[in-house]
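Single chain ahead, by itself, as structure tokens, in the form predicted alone.
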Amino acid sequence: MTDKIILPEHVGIIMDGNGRWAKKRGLPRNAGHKKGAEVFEKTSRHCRDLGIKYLTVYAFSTENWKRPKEEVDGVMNLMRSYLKSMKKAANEHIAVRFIGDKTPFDDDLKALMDEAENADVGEVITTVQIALNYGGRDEIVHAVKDIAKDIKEGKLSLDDITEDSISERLYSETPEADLIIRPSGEERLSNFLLWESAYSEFVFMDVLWPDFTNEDFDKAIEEYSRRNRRFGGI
């Protein structure tokens, strides 16, 4: 990368193109989310060799169980893969953890997330978090009904309702997202970290997800470094 790049703290990536990518070539879809699982790992680990602390990526959606069964399958047990595969690589310095709701899992697939969001990777350099069965209105939705709980229970005013108060109950427990990539060419965030990107930067690339590099990946972190943030202000 170039002089004077500005690191930031939290990057998010929408995922997108696999299914674009497996048609091009084709192949079916699945193929596509395995080839992206594979840029996915490779990327977590340019985070880390970087020094970015937090790394989101919208992996399925509260949306996509829309899609085909064997497609839903697929996505599945290419996470139980990968959930398997990183007994192999401990202390790797990289936490993971899981945001989005749990409840439809799997009990197999709920206990590998919970062994790994555990696991010893030595000294944490980069947290990953993967946004699994996520959805950023479904994740406010959670917040405002553990705000309403606490309120019933009167652990809670009206005047205690504030941003602090709903940030708080969030599934994700990062700071705001500095930096949001969406590679594929779509520009649009998809219900992804709504709350948590009012003052993200946004860096569109027109590259399918599994052919994204860590050199695409340096690309936009170097359009970052370009940006004034503002917040607001003047």
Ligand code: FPP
The other form holds:
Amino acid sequence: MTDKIILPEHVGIIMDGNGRWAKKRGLPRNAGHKKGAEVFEKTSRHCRDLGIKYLTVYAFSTENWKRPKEEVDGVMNLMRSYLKSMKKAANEHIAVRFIGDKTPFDDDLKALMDEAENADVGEVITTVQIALNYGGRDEIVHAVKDIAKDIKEGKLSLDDITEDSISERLYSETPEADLIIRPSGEERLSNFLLWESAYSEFVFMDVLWPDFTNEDFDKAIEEYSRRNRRFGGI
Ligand code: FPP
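Having looked at the form predicted alone, could you now put up the form predicted together with ligand FPP?
Whole complex next, starting from this chain.
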């Protein structure tokens, strides 16, 4: 990397292009997700080695249930394998959190998610947030419902509704995203981190997620470092 690097505190990644990667090789789509999951693990460790505090990855959206059952089951099974292998690799200094609505998941998967969130990983360097059954709009609806409930119960008044009181009720417990990376050539947000991306820098890359390397990640950080973030000021 070049010398004038500004490390973002929170990076979001839309892990896109798994299906196209598999198709190009005449493989089933789930083969792309499998490779994608390996790249996710490698990228998490790279973030830890660089000292990035928060990494949020988009693994399964509230819209992804529309995909064929075989594909949905494939992604959930990859999640199971990852969470089981994580147990053996304790103390990697990577904490795992899930954002999204956990209610529809099978009990065994919920238990694995719970175990991962409570695992002892030693001193935490990087917190990886996995967005699973996540939608940015759903996250805001969830926060609004929570506020409405508190108002109904007399715990909050109308004047207590602020940007902070909404932020506090989001699934994501991180600061806002500084940088959002989307590989695969698509240039849209697809309902990812809507609230948290108000001032994010976006880096779109042509590589498909299963081909994404640590060097690609470094290139995105270099691009981010060149940007001049003004947060609405001059
Ligand atoms: C988008 O690519 C990718 C997904 C909907 C699934 C991403 C899931 C993983 C990388 C595995 C998750 C597992 C862990 C352990 C985090 P796409 O299928 O829409 O690709 P396409 O646009 O080329 O069809």
